[in-house]
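The chain that follows stands alone, in the form predicted alone, written as structure tokens.
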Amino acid sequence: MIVKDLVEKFNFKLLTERDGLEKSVDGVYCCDLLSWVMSHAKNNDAWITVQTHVNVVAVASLLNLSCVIIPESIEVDEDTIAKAKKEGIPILSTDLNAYGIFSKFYEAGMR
């Protein structure tokens, strides 16, 4: 799975430019603590978190993670978008809880 799978197969709107859709995901991990996100998630990631301060995308930058979703239509920054734009990491929205953005990819195989 892709980046780009998300916004296509989703339907999570993508909130920054197109760079970085071909990043590969290969798990999902879920956490609002950046220093514990940061010794547990692994390159690859998309990360569900409810942050939407700039040190999210130093983290996802740091730890290689292919993007970020925020769920329930939380608003982002407008600093955290345009960091993530210059750093080419994907950001993501949905209406999604965390719950169900963890069902979508269950039904899409990845376990």
Given for the second form:
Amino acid sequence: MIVKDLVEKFNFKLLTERDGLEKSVDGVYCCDLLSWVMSHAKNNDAWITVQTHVNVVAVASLLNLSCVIIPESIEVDEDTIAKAKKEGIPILSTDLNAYGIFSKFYEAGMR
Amino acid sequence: MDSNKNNIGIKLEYEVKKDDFTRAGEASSNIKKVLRQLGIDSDVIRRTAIATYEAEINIVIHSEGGTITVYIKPDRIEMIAEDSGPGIEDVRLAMQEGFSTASNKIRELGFGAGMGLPNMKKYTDEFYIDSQKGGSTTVKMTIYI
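Compare with the form predicted alone: the form predicted in complex with its partner chain:
Complete assembly follows, chain above in first position.
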């Protein structure tokens, strides 16, 4: 699975540009405590978080996460989107909650 | 950034400002980029990124400002985080996972989980902290390549 699949098959809305859409998505991780994410998320995880400030991009970039998924259509700070575009980190948005997002991945064969 | 190549390796130095959440993470991102350019092992890069990020965030949240200095040597990466105060009242307590003195406002942003210092210790091979209440805090960390 690649990030582009989340846009084309799951209908997640891409808030950034085309950069990073070819990145592999090998897992999904959900947590809003940044230090916990730093310690536990893995390379190429898609990261679900309700945090929308600019530091989310630093965490995603430092850990080589494949993308950030914002649940429940929470509005994302403009600074965050600008920084994500600069760093090539895709940010996706959906009206689904975290459980709904995980279900999509499960149904798509990620077990 | 101060980058000098000589017989002791490469030195990188970054100023980290108090309360500057917008730029927080930039020093660690730059350090990671340099390590990647040098072809350092990806696990070493990841551990260095975690350690320097946590140090950077701690300086932003808890201190009056400080610096992060990294020496990249043939066999190891040395990281030194120094701030100009106000010092940690009880270092033993600060080292416990989950203990934090961060404000509610900071916690709502996902910081202040009480994982910063424990993460630095966990992901480095050597970890040393020196702090006195009312003085500065210095954290020295080493990761062997």
